[in-house]
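Next up: just one chain, as structure tokens, the form predicted on its own.
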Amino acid sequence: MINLRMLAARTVYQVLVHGRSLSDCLPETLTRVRELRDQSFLQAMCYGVCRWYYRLDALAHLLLEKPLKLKDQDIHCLILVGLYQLTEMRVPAHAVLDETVSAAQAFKKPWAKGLVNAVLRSYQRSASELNEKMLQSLVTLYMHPQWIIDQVQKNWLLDWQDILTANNQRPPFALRVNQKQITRERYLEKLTANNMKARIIPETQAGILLEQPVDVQDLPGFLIGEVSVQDGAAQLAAELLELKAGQRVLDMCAAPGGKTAHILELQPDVELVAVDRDEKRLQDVRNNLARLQLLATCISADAGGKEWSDGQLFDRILLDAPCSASGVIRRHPDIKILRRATDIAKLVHEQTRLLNAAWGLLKPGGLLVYATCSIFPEENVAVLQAFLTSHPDATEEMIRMDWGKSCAVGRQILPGMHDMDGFYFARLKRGLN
């Protein structure tokens, strides 16, 4: 019988030493498990370490006498899954000594199990004071490293509290309802008949929030495209393209494809072509748009290239740039783990690159919406100013919303605001001349 928490720890040190995200790794070590409950027990695991991190790593370096070498890793990635149930899950804690210590077996270092043992009954004796000791800095307290402590603080003095805390919840299980097929208050009927309590989430056209997460298979008519999973925020992509039949729309960085399949959702009429650079997940998104009866040209390339394009013009282009993803860590907890301040600027480079690029490829009079899943200004207003600044014939359309915060450009939804992730969103139009 596979031990959980075995797998767990090396999924977890793939994050930690491999530097490899969650989406990336966890997917093959789930395979390895038939039962659904034990591959949700598993996920939770996985997860809830790299939410925790910051929080079980300090914890583990005071429980051990000396740091472990860089070859046994793996158990201190064992060591960190068993103070994560310790402290954060409701598993009998005789069960978490036995399986965790029966773990390290698994990894062939029997030496472990007698280190592994003595840490977690440490930690159960020593708990109320070491807890204590988890609340007197703020990287152990809101458990994010420093630099997006220092970062956020900076960009969002009477937020950022609430913003690392928003980022250390579960995130909600969001819907878009395949308007083209089904409408919201329908669907919501459908849910109430199948015992699955809902709301709609106001600030979107199609967007509802379940009360508790579900197999998506369990959805009713997910299968053949009634619904798709969702977050709010990203739902508005697409509503802010202000689509009309007979347009040719652009989808940059279109992957995995939500964005791309609302666009047709909201308008069918529309010749759709989604780019995206990275083929295994351009797959995503012809898969999505097949699930949903959809049609649109997926072209495997680099977006601010020039070698996909046939030159023809595009009415709307909605770049949905590559970011930091600080808004989505309640969803990607390893992003706190994986993403370096170094990063930033690499990316502001990256987004520059690629709005130059989406603004040749916009008709006088088109309009684009710059989209990222970031709360940092640098990516955001920053990249747009700049911009404006460097293209005359460029403008500002305001998003007349009441959702979000008004910024000197665009808007910013802030994690946990609307039920919703961190996403900013700026609409530019060309001029006619």
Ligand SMILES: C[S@@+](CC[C@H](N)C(=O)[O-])C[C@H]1O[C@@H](n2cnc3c(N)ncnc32)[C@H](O)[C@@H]1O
Given for the second form:
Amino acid sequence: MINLRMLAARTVYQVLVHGRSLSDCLPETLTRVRELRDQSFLQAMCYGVCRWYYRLDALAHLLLEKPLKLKDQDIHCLILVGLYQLTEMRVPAHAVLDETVSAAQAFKKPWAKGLVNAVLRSYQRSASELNEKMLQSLVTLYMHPQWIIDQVQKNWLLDWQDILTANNQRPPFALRVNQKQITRERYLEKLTANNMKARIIPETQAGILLEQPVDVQDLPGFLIGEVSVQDGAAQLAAELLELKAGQRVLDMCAAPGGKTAHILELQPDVELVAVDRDEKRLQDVRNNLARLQLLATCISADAGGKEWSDGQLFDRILLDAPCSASGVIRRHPDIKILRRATDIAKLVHEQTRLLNAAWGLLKPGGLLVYATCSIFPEENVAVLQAFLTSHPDATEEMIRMDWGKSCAVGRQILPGMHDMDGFYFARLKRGLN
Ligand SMILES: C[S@@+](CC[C@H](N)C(=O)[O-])C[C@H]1O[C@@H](n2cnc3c(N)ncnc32)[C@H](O)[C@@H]1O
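I have the form predicted on its own already, so could you send the form predicted in complex with the named molecule?
Following is the full complex, with the preceding chain placed first.
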């Protein structure tokens, strides 16, 4: 039988040593496990270890006499998986020890069995004392790297602890009802009839929060396009475009197409062009649109370049810019491990380049929505302020809503606010001449 702890340790190894994201490497590992229950358990271990990494790694260093060599980092990852089960999962301790220790054998490193066993037993013996130590530094208390803690503290003086705490929660399961097909109220009734507890997300027009996550295939009407999985904050982007029939609309960084589809659900009578530079991810846009029975022109290209455009301008542009994703850490805890402080300046450069390109494609009188799933003002307010200073034909179109926080330009939703992911939105209007 395949050892699930071994698979979890291998996946975590991919993240820690090869810098791959969980959404990239976990799906291929899951295909090796047949039972749905085992898949969920494996997934919970991988996400959990990444979420708790900064505490588990510190514990491992305290428990190991000396750090493991580079070639034995698979065993280090296995120790993290064992510690995670002991600290956070409701798995009986004897099962954790038996299974985790025998995973060392599955790695063909029988010498490591004794080590893994000793480390986990030693944790069990001194758990309260070790856990106490974990409360003494911000890195192990909040389980974030120091640079993210510094950024959040600096920028969100009153909210930094709430933000870091929210980042470590499991994300809620949110849906967007396709109001072209069914009303939100009617869909809620369908969920209730299927014994799925849910409530509306009042800040959105089509959002529903499910009490328990489910397999999408089990959602009523999913296959015929009545509903999509999308966080409530992400649903605000298309709403902010104030779409009208007959408009030409550009979705500049479209994949996997959540917002592309939402635009067409809100206003089917627009001419929509969806651009993304990643052809593989653009295929997800096409698949999503096909399931929802919607149509857009999908173009694989650098949206910041000129080659893909036929020169016709757009009435509405959504720039959902590539960003640090610091607002969605609760959904992608591996971001805490993979992202570097030095990435931010490069991202700001790219965001500015894309915003400049977008401006050249907007009709006079047109409206642009800039969005990121970042909570770092450098990628948000600062990009917009610099743009407004250098573009006299641009004015801010205020977002008059009661969600999130008002910023010097635009509005920010912090992670966990309104049960939503962290997102930033700003709107720019182009002058008529
Ligand atoms: C935040 S995601 C977009 C999410 C998407 N709007 C949605 O709601 O499903 C950012 C996307 O930008 C794309 N991207 C990054 N740089 C780009 C560029 N220069 N041109 C076009 N797409 C780009 C990435 O491939 C990625 O799919």
